[in-house]
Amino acid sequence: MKAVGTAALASAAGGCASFPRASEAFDQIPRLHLTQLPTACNEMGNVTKLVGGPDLYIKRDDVMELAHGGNKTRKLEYALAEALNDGAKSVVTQGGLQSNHVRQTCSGAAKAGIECHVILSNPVPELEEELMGSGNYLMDQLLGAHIYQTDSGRGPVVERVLSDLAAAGKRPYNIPAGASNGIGSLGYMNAARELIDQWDEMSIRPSHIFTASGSCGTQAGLLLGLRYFGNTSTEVVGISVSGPAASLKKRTRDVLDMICDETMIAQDFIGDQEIVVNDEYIGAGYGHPSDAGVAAIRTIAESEGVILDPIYTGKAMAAMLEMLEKQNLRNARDVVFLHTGGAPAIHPYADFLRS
């Protein structure tokens, strides 16, 4: 599907200075309002003192209305809008047993009044009992999802479920892992516009914004949105939670190109040199808490009263704090952390988090 108003969007994309025209064109794209926006962007004064500056801020995308919120809510506003416009009676998606994306998709589908079918795999087999006993998996069940578990690759199961639903006349709509495609990632273009407005109101000019990066839709949408809506200076720093920097940079490039295909923005609007990924904080691998991440979770909880998670935001926060302490950020000022949610996952990982 090409977004409504793409011709106007292409015209508006001629330069970053065209913010009013860009906003008008972007708002023509179908969107299902699933939460109250904007989310807060708050100063982290206590953490700023701990690291000795610069001023630090946190964008609270963990506080939304789809079953404890998170960054996928923004993506689902566009993905579910397309599903409904296509006449879908069911949605299919996939992720790990404690997938934040799956939990929010289940909640969004319930709100939209369509069936939700989810294919789950286990990234940490030795923790299967814990991962299936609480947190996101429990909420998937409460939200009425049709759950399919596999240990041999999710792709073939997704295809089978889509085929079965189509044969049953339920017009399935497939949402990829993390909703990280061209449609879903529009949610973070919208978030970028929101941040630009908030930063103007707060009279801050962030040099960097940090985000956890896995399926890369958040990073891609945020980067493209900042540039498209007029911010030419804030560096988007993706902290990998799942793989080497080279593969995540390529994935981010692929998602950027998919967004451009949906909006008719030129694919060279964002250069590869602007895609920044750090892969030094993954720890033992995806789904495994790291010592640095757990320490960051405790620091932010004790100093700011905010709960991070051990798989995404804890690791990203650990990276941001260490890079600031080591003065590895050039000309750092008004640094922002994007809290993408995930707190329900603290429960199955409780043994790692207890003091």
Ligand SMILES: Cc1ncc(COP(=O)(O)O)c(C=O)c1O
Given for the second form:
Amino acid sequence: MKAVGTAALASAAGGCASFPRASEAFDQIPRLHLTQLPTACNEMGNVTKLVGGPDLYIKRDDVMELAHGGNKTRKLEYALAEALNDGAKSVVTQGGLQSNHVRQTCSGAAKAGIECHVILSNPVPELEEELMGSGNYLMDQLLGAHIYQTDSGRGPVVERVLSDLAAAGKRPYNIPAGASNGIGSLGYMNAARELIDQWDEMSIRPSHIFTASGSCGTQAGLLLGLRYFGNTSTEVVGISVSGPAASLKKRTRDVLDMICDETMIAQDFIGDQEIVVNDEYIGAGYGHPSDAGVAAIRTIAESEGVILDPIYTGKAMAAMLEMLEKQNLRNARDVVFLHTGGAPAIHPYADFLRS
Ligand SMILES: Cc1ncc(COP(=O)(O)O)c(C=O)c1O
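Could I see the form predicted in complex with this ligand next, after the form predicted alone?
Zooming out: every chain and molecule, the one shown earlier first.
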């Protein structure tokens, strides 16, 4: 690993170091400050009343500085720091036509002063016109990205773009989809540390935190960060937006292993039983809004004045509200929703949201 301080990180994870020491070691890892942190963690008093408790909170990671923000901004703080340290002159990444990750990467690269090349595919072919007409795709264009579109698998195009850029002397740095590797996911270890501090100040110890989960770096970083920085009890509930629970659990485990390799934390630090994924709220599939998700978007907009999105956070919120309603959350007390962003996608999906 290129970051410094990993030996201290590893020994802190072994349980022989205090929070300040673990925290100090973590701060040695190179990070680019791309947004004002901490983000707010607010009460959702109106929704709490609506569902009849427990107390609900929302962590506002949708309010950040990289072109409307979202969870990828935290990951990019570490990924782009590594890119710059490697002397990269360009960055390459990939995602769907309405990828929030791609939009934030374009913004971060512009801010860092390097070229951004993005490989996009369409997860919902019947909506091509809408998906290319507004929202994240429009912002990628405004942010000056070099856009390559493919209908037949992004991998080979990524390889070709990387080798063309290298041949042109543009030293490309590759960020995987969602920045969900060992480096990017450090952003959510950092978020976990931030939450522990905020919860202490608020005198709460949440039983659960909910997040939408796709490429699983957010869930993996959050879970590892909570335990590493000393929170032993808050359950991280990942709501799948894209695939069966078993495959997301495996992906979360893989990302956990990558972060552990990166930081030299022992791989068995997090047990498999701690990886919780629910796949009952995907609806028709990735990129397709669901009725429950749209209903949750309306509920939160009308009661809290907060805008969720139809592909990730609306579905995760639908899951959280229904699980609370059905009381199938064990010992629920102070439940937090991680708002991971995504609202730019309401525009291409406007017809679903109006209906
Ligand atoms: C708004 C939003 N929420 C949640 C996620 C899922 O995060 P992860 O890919 O780290 O699982 C994404 C990923 O693109 C996203 O854009």
